[in-house]
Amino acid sequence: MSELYDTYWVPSVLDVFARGLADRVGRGDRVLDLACGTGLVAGYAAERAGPQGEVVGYDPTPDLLEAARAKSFSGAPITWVEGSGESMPFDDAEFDVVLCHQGLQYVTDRAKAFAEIKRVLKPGAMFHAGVWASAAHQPAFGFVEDALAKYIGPEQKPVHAWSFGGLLELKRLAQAVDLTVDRLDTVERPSRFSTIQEFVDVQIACAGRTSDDGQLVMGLVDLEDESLLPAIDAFAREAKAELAPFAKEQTLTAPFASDEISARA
C-alpha cells in the first residue's frame, strides 16, 4: 500500500499541497503533523522548523508509518506515533502548529478530532488543514464520482476522498471547539499525471476508503477481483473522453481542489 502511495499519489497529487501546508511552519516550532501517512508532510515542516524544532507524525495505519520510520529527513527531528485523531497521546497545550493534510475526511468522529486538536495547541498557536474538495468543485475530476457509481457501483458515490463536507463543516467543526478561524479557502492547484490511463489506474489502485472492519484501505475496489475488469475498463474509456481537454501530448495535467483551513486556538 505505501509504496503505490509514494510512487504515484504523492508525486502526481499530494506534494503540491503538502509543501503549502508545511510552509505555515515556523522556526522552531514544535509540530503535530496529524494523519500523517509515509511522512511528507512531516519531511517538509521538519525542514521548516529546523534543528531547534520538533515534529511529531502520527497516524493510525501502521503499514504507512513503518513507511515513514524507514526515510531520512533533515532539519528537526521527528517522532512517529501510532493513534487515532479521536484520542491522541499527546498533553494538554503541547503544540506551536497543528497540521493535517487530506486525513480528515477518514476521521470517524470529527468533533473528537477537533476537541483533541483544541486540546493540544497552545494558546494562540495555529491548526492548518485540507480536505479534498467535492466532486461538484473538481475543475477536471469530477465527472469520477458518477462514472464509477455507473460502471462499478452506487456505493463508490460519493467519492470517500471528496466526502468531507466542504468549507463551512470545516468551520462549524473547528468554532464548535473554540478555534478562531482565520483562513477558509478552496485552493486549486495542478495534478500531474504521465498519461489519462495512469490517472485511471492510481484512482483506482491509490484512492482511500474505509473497508468493512472500519480501517483505512487504498483502493476503491478489489483489484484481485476479476468480474470487475469490464467496469474499470468501461470508467477508462469515459476518463479519456472527459479528460482529454486537459491533456497534451499525453501528459495529464489538470487542477486538483483542496478545501484549507487556517484556525487559531
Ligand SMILES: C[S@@+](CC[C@H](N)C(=O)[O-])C[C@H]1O[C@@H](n2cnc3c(N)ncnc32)[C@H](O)[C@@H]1O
Contents of the next structure:
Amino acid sequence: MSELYDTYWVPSVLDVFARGLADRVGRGDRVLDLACGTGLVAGYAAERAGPQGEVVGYDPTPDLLEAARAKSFSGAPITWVEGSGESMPFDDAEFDVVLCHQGLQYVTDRAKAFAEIKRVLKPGAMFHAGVWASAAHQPAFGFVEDALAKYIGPEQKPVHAWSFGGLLELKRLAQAVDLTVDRLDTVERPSRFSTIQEFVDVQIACAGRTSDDGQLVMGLVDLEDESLLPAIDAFAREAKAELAPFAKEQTLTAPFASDEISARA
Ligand SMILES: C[S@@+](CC[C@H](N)C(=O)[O-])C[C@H]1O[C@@H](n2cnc3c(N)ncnc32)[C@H](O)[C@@H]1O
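After the form predicted on its own, can we look at the form predicted in complex with the ligand?
To see the whole picture, the full complex is given below, headed by that same chain.
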C-alpha cells in the first residue's frame, strides 16, 4: 500500500506541505522527523541539513519504514528508527529541530508525545508540525468524513483526517509542556488529481487509520470486497457533486488546509 501512498497521495497532496515544513531546517542541523512514514519530510530535511547534518526518521509502522529505508536520499545521513511518539528512544536535548507532518492526529496519547518532543529538543530548538485542519476549515474536502461515514459506515468517520482539534489544540498541547509558540497558522495549498474519480480511488485506498496495535493501516476498506462497490459508487457520486466547482476539464485542483505550529523549547 505504501506504493499507492507514494505514487498518488504524496505528489497530489502531501509534497508541497512537506517541503514547507522541511524548509525550516538549517545547514548542519540534527533533525528528528517524527511519524516519518515513507520518509517524505526526512528526505527534504536531509537536503536542507546537508552532509554536516543528521536526520532521524522515526515511525511505529514497519512497512512504511521499510519503504523509507529502500529509498536513497541526498545530503545528511538518515537513520531510520521504529517506535511511537509517546515514548522515544532518544536522549534529552538531542535535536536542533523536530518536525512532524500529518502524524500528530494518529498519536493516541498526545500529552505524552508533546512531553517527549520537548524532552528531546535542545533548549531554544524548534518544533514544527502540521495536522489537517478540521472539516469546517477545509475549503473543498470538508464533506469527506461525513460522506464516508454515511455511505461506507460510521466506523469510517474517525479516519483522523480532520479530527485533530485545530490550532487551539496544537497551542494547548505545546503550552502544557512549556514550549513557546512562535507561529500558529492555517496554511492552504492546492492539491491536484487528474480526475475526481482518481481522488475518490486514492482516498479509499490511501486514507489512514490506526490499528489496535498502534500502527497505521492504509486503505479504508478491503478493496477486494465487491459488496462494498455500491457504497463506494455512492461516495464517488457525492464527491463529484461537491468537487465539481474545483474541476476544470477533467483535472481537479482544490485546496487542502493544514494547521501548522512552530514552537520553541
Ligand atoms: C499520514 S502518515 C504521514 C507520514 C509522513 N510524515 C508524510 O508526511 O508522508 C502518518 C504517520 O503517523 C505514524 N504514526 C501513527 N501513530 C503514531 C504514533 N503513536 N507515534 C508516531 N507516529 C505515529 C504512522 O505510522 C504514519 O507513518
